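Below you'll find only one chain, the form predicted alone, shown as structure tokens.
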Amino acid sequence: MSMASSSFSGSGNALMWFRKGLRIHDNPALECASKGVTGGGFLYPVFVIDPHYMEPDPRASSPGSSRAGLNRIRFLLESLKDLDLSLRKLGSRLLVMKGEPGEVLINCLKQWKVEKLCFEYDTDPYYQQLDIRVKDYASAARIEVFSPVSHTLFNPADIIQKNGGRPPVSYQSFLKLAGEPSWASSPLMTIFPSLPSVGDVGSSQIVEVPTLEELGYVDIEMGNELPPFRGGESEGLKRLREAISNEKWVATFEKPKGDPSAFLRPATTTLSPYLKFGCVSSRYFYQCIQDVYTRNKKHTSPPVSLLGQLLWRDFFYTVAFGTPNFDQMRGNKICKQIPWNDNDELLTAWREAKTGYPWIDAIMTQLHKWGWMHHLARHCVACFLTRGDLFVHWEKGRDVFERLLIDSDWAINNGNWMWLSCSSFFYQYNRIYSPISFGKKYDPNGNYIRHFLPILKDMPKEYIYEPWTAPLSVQAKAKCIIGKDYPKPMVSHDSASKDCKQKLAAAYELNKKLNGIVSEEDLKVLQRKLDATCDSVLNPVHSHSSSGAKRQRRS
């Protein structure tokens, strides 16, 4: 992760090249970009709209890419028009291309003489080829390039090397390790008086910020209800003011004792889509927090406190920075290796919110809607995919949710899937999320379920978790008839996840033996095993009657 000095000698035009860090306060690179113009120079602040993660997919399961759903290209169009908001009213314009970025990208430096290129450093995959590219490029054209972090809290590389070149896998190694950041008692620039006017483009083919429409997005439906999610740095510094104005909030915040059942107003700061796109400093987001905490001593620790959530953040980001295939389970060391389910019917239902339990489908609905979710609430439905009923690959849900999530993060999103199915971080696989009665303690009446499943809006509330159990006339009278209005559950919650319990065992007793050199035909003969023994998840529930509801409390 080698990087030029950020103290640019001699004249000329410079490139700020944005991908995240959409914004403008605590941007290094861009402080970096506009003091290296001197002497007339021009500095050319691009964004590329990237076909890979922008062109409309008609294949895909619902509106968006292949890789991004609607709810997040719209997200990160609204960050890129107020970001180029912002630096019109600094002197400047945000300069929009479309293509291939690293294409793109060496075009422009080619054809705008620039001498300085200044990018926010990324620790994504995908990015990391992308620079090797576009650096190989500027080092041959003698093209100085500064590339500092500061989409995280520390230099993922810097924790690693103290490690001994290996990332820490438990989060209380990574905090002993981390410390405290550098630059955690100094000021951080966040306002810029002007900044250099834009150069001529030549014969570049600059855009103004795309609509949704203008990228090819037309005639969507999607319904009566938008996203409470508007993108931008100038919406993320308000969200982060009005979080950080109840410092009593702040202080007693601890993670584990939100509401997932909260969509009014979510038991959160809602800041995750700001810090993922960088339309907020998760440097500045550090330093507001310690400010609170000096005026109130007496505050949570990590892991659950508030600054515990940045540094979980940071934790993931530097395990995936230094885990070779991070983001599958084969081939990766701190992934175990488990025979999950290849079955594309059972992830269709719970992907398009059609399990048949009311809370699973209405969080589902939620990621549908609205692109975001509470973090329990993420938990319930990876759990219940995974190792609590569905025993399905948690690749395949990790799919869903990076393409439906506006705060999808590669690393997090990864770390997450693996912590929740039980392949890494986490091993209690006992310990699992009932589909009933987890909602039901935070929201007896069932409003969760009623806004976002309308179906089950009339259900008494003693059925709406199990609308299966209720009389059919209740049903009726409720306009929603169980297998004809709304699913019947397509499992048996106890005995699926007695079966994933089992199964579980048998993987973990696998990995064990083998010292988890686990090959393909291992995991083949203990799928054979299992399959024998467990098939409760073909075996849907039919029952109606209410000692089926006895039956599933319990769990």
Ligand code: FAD
Second form
Amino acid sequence: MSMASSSFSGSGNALMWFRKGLRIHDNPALECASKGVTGGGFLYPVFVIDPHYMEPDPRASSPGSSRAGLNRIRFLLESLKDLDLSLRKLGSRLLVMKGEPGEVLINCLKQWKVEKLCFEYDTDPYYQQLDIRVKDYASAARIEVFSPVSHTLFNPADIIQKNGGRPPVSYQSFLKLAGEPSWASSPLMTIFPSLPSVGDVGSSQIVEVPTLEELGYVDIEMGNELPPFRGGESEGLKRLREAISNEKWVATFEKPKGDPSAFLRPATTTLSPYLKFGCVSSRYFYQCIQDVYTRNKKHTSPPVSLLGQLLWRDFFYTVAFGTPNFDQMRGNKICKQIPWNDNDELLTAWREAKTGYPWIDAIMTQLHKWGWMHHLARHCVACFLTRGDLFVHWEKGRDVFERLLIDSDWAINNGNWMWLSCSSFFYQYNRIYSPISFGKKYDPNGNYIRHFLPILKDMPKEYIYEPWTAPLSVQAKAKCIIGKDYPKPMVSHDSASKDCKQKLAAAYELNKKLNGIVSEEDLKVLQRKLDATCDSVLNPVHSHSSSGAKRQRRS
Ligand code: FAD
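Structure of the form predicted together with the named molecule, please, following the form predicted alone?
The next block holds the full complex; its first chain is the one shown before.
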């Protein structure tokens, strides 16, 4: 059993504020809160439901709130339920409240005469803002605050400091700076025989963990396929143990060799939703992998190994924390300035899985249905939307992922969108994923497409990736007429990708010439020049629906 690294001297009540870190194991904030309660004090474990995050938005493009798709909301509720159950087994419970989190929390601190406030440190801008407010109140009210870093392997601030105040922008330099985490060989699994009891909550409105229906989600049509992820620490640890028990698989894991089309048994751990909400500790995961490596001396290494994947996570957290405006192109020093288009028609077709490219549309359907896709599948659709075919702004695609992914993570999502759009980290814009041949390599029969796009389930294998090339008689036999039952391709990949490369070459040239200081006006001038020369995005293979796009972009 590990000991909390900080403890309070006074007695009285403590409040454990859960936000992410929805777990009991390796939770230093919970450990400290429980140890801080002495002299007949109480421990108040709190989670605040922010209505902005959870309430149905009837105007949203798919079921869910304005900020989160229904799959992520369901996952969060299941995680809270599981946490509540675990706390109850230890003689405590989760106090769920609704409202603006800062306001609700400050009220609790006042009402319950809290002397110690504990919560996991969070680097996301949303929490950075919120936490300043709460810490300011706590300091004025002489409440002790303990906010340890336990969501990531390293403290991003430490790495940035080691690098002279700048975040490392390459994975290799990050690895060199990071080294071994300080806790690498300390026990992290806390064993709580029990937790201090919960005191009187006064007039605070405590609710049970709500159901989706109680949040206002009624008559939701989710189709016949629920995502295969049940939220919570119990399920997360079960999945972690299953993954880790296959030692050969862990020791030989090589990310680029995974099959993105495998869906009955995905090629990776599928732990990302559990890491996102902190149902599984990334530090505990790290130690489990290290244990396997100790027993299996011959194993793969970063960047492709399983440990390497966790380090990618920390890499993006570190760069994101140290880069102002990380989530936008403008004002972001590490992001190339590129004259992306804002074409909503192209964006909508991509988002709604109506591009006419089955491989792309199947992946986007998996995003809607599961809220999770394999990493290389994410590569394909992000590349297609941005630098590969449609030249739509990466921030628009990022928004769609941010809302629909269960594992939606501010640092990782933004970092990967910049990567895939060749805006940062990766610059080989001539290497474009083919929406036809890439998927075919892994899944020549198109089983993945048939599963997620059942309209194409009877299309013969030789046409499944390019159904518009099937003779009409074949389409009729497969009960799928292209242009009627399934869309024609919205662009010709060959010419669209050629145009994209040309545009990126010109944008890179401009960034180089102006030393990265590219104004809005410079981009507009470049855009006009490129519009005059490159036009194939607006020239689909078959001319359906192109005129609208043309009108919109030119206006
Ligand atoms: P595994 O391969 O089993 O890896 C284990 C863990 O390592 C993952 O759970 C994740 O926490 C971390 N990891 C793996 N790959 C990466 C990576 N490239 N960058 C950072 N961390 C990584 N991942 C998210 O967790 N949230 C996101 O919002 C997100 N958005 C993405 C957007 C795009 C455009 C792309 C290309 C990738 C994105 N990823 C995101 C990264 C990656 O695709 C997922 O982490 C991974 O597919 C999750 O599956 P897994 O848990 O089975 O991964």
